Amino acid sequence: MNTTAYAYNAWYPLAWSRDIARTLVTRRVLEEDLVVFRNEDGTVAALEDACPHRLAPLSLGTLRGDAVECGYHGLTFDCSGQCVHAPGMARPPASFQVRSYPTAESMGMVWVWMGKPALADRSQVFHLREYDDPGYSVVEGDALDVQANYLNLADNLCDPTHVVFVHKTTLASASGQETRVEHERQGNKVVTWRWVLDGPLIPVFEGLKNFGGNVDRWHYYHYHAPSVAVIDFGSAKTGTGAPEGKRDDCIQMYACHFITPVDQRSCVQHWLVLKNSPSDPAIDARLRANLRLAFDEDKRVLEAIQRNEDKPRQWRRIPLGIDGSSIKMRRIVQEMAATDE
């Protein structure tokens, strides 16, 4: 199996904010096990999930105030990772500590900094301005376990060309098969886009708006290395100027994918959607179900690819012209990983 170098000095999605409370939970990021909990003031703490005494997982212990008591011998660590109590000792040695990871919250997610703490800049945590726009409503998804390397999922999220073949009943229409794809690098981001002119609505948009005929449809894939993808996709009535930027009367969505790399062959795909229409329980439930169906279609393919990659044989990928965006994305991640060394 090929191995991927990790970029540590970056903010990674850790968990939905809704899932972190005054209890101890575990998460794995970049092959490191963390114990995560909310402090009494509502902030989130993340510590190395191993007591330095006998390496018992702290997640098996007890949360006492803003500190974790090891469930094996009672050593207690505050949210900075420092041991503040050791049974039988008047004062724990300063060396009794575990690693503490900087955290932040944005867009309903808890984010964690896996690199050097001094470099953690919370102003750089990913945030999409439309998330705060009252003209958009939020449809929060789930956390999809994908048994595949996270860069294989990243390939998928930089690639509009697979949609017509993988998502025939959800995100595709036949008219999109031969449409030209463009892409460019913008710093540590890759943007990939495609327009489909004078075609039918895609299935997932049906019922949201009646255009009375065909539409012009856009797909802009924004990949922010190493693990955030935002797909801006929408439709407007054909001939009303959408390609030139006139989108006053349109359906527009931002599908946000926050990927947690777990290890070399698994990741977690957190997703949510912003749409330029009011929240409606029935419509939102249908949209959530249809998008989850689409992401399950991706999951099936990606996990099959991972199984092939894991086979003990000589193999190599054969790149095509449509892979230009993915190649740029992987190059950025390699560059980021190299700067951590």
Second form
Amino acid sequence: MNTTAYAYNAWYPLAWSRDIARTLVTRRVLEEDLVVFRNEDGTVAALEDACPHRLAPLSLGTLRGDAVECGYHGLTFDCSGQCVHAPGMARPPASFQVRSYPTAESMGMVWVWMGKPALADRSQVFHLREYDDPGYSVVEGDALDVQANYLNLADNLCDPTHVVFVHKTTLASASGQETRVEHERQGNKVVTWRWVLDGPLIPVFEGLKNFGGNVDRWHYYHYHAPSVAVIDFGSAKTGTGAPEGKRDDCIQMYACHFITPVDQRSCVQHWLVLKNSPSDPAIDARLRANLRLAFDEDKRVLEAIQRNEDKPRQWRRIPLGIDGSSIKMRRIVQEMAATDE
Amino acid sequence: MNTTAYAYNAWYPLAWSRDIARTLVTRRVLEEDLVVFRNEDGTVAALEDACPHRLAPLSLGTLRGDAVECGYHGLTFDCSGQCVHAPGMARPPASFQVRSYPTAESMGMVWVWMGKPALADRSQVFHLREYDDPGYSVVEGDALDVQANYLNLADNLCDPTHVVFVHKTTLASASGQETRVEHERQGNKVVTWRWVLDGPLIPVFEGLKNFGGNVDRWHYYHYHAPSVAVIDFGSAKTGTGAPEGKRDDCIQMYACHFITPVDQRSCVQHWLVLKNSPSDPAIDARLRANLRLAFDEDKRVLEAIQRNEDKPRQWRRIPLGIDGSSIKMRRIVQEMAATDE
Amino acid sequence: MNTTAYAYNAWYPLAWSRDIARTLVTRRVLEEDLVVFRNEDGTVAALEDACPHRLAPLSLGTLRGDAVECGYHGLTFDCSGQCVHAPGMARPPASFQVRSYPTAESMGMVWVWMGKPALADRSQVFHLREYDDPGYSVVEGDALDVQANYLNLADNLCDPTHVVFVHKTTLASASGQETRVEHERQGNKVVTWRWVLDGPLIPVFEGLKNFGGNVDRWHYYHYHAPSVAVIDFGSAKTGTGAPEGKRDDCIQMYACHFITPVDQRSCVQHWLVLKNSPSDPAIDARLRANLRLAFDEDKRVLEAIQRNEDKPRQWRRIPLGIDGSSIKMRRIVQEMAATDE
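For comparison with the form predicted alone, kindly provide the form predicted together with another copy of the chain.
Then the entire complex follows, led off by the chain already shown.
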């Protein structure tokens, strides 16, 4: 099995904000188990999910105010991880503690900082400007458990060329012609893009807008290492100047993927979509269902790849030009992981 | 993963006597697989469950008299483990044998000796005097599969302090106050005890006796290493002298736990209760159900702890004063295991 | 765990011919995963089931003519394993290829050559003359997944002595007497045989022919290393000279077992029976069901043995005279595996 180094000093998506309340829930991130709850002031606490006495998961215990009481012997840890009660002790020593992880909220998600707490800067949590733009509506998706290394999912999210093969009935147009892909590294981000000119509308866009003819289609895959992808994709009537930058009358979406690396062979893929049209229960439900279908198509391929990678054998591999952006993306993650040392 | 050394020269609970008859059943003890059956004279035979020819489990074969015929080629082993028939041989050589394990019966259980047969002394099999006392009735429980190292269960059975946190609705009183725990090593036994004075009756005692007021409650945890726990617990009306040794009018129970270590991460917990009141189908059924509920509460915590212990990481641990008796218990087991060498 | 070396330069049963058509199916042989399909000319293609670009299984892709298009990025491999299309390339280099395995068909099965392609000689694929004899009818069985090393199944198919213990109600006669077993190596084949004279008909033969009395029964186990067994078994009326070679009026069957070694602890057992009586839907269905019952009896024992072999311990083993033929069979396989080097 191959292993990839984790970049610890980074904000990772932890959970949908809607799923974190005044109860104890668990999440696993970078092979660490966390107990997560919302404090009385609405902030989110994330603690190591093991009482250091006997290793009972704190998540089996009880939330008392902003502290967790262990369900085995009642040791109690506040939201900073400090033990504030231990049986038979008037006052537990300062060394009695569990690790506490900095958290933040942005775009309907709770984010967690897995590295050195002193380096956690909440202003760096990922946020997309359009999320606050009243011209956009949000379609929140779900959280797919993907049994694959998160970087294999990241490869997929740096790669427009798989669409026509994996997403025949959802995201690809009927024409399916091959067009040139470009990419570029920008700081800790890789952008990969492709245009498909003068083609039919793709299936998931049907019914959103009637252009009365062929469209020009763009796909800009922004991969923010280590684990956020934003796919800027849309269509405008052919001949109205979209390739030159005019998107005045268009279907515009941003598919945001927030990936939680769980361990070397699994991750959670949270996704939401921003679209430049108002919320509409029927349209949004159909869009959500279609995108879920598409992401399940990826999941099926990625999990099969993971099973092959896990086989105890040497594979002969061949490189392709389309790998350029994912090679850059993985290099950024390696750099981030190396900086952690 | 941590591993603990087994003490082989000891009697271990193997099965309820009621479950061993004239058929072949299997049990796993200290990572060894046994085929078990009752001989025609009522004694119990326990043999290694693998025919040494091709390793077919003997338990797939046929019981013939006091011998087992292998279900693959008919090699036959008597209850001493000697091969008495092999295909194509007039008389199998003396070296054709499987291991036979000494057994005994006590307290409705079959016990097995996993060490050197010459050291097996049936007078040392565990037996509680009250089991034969007509003033007591027996409520036999069941056999819980606990996916945890047996010493983690043993920790639990040396420890009165977990009760108020794990067994809120069954074994703990509503008051839940913290009281001092004492413990003492006595030979290969550790006794741990605690008194709770002038408190309400605990839930599982309700309906057994009406004291018309508060009670004094005792808990004496007798852990006989390596794998028998007897919890002497009861209640008497406050002010009638129970703490000074008078238990004339009281509810008295002995919860007996007979633990079979299966392997490093699982064990079987057989349990029964002796109580100083007559058998009563309705009361006994309710008591059995409530205790089962309580032991399932322990099981849930112990299995979660085991999963944490199995994770490939270093844990920071903190010691507490309440660990004293379990530390002594584990030391006794280590001494017994070391003596085996 | 023990491991056995594979003989690569050999024809192995891959699938029933009836199961290979113009769709992509997968098979696992000697720990290698293959995608299998029928070409337009009716021949069978077997390719390594992993696209060397990202390791997506080709079996998730699409069959186009006699080529497979990968379901991730559209790389296309023809039935010789050569890449004939890759995204962004006018013409993929000759080094872009997956392994292709020679195949053949015989006796209703597809066979595959797992070793050096240059050594594959289709004239060496196993074929039984009686398969083409109009005096015989074929009863095709199924494909049992056996969770055991294929050589343990091979042991079983070199061994007439287990029948009376494992197949009491199917293949053994009521008398069950012990008779002498003979064996002999012939090239890369081991033949093991036994006669049971003047006994009752065995259960699976009942209703096929009425001899009006006792029969002489023969069993010749032909094991063609590494993975084909043909059991020539039948019965003729006692006193009509069968032991001397006269089989004029008899029930004659050939049970053919074609074993696919999947990995060190599993294999697939394809079986069919040739019998010297015409096809008859009712009789054939009953025979098929009874034999399936018998082979499931073996499967149960073999899987239990495998579980014992997998346990991390040293077993004391005893050898028997009846092991002679399986020892010879395993030696042949070792020789074949050593020759592969």
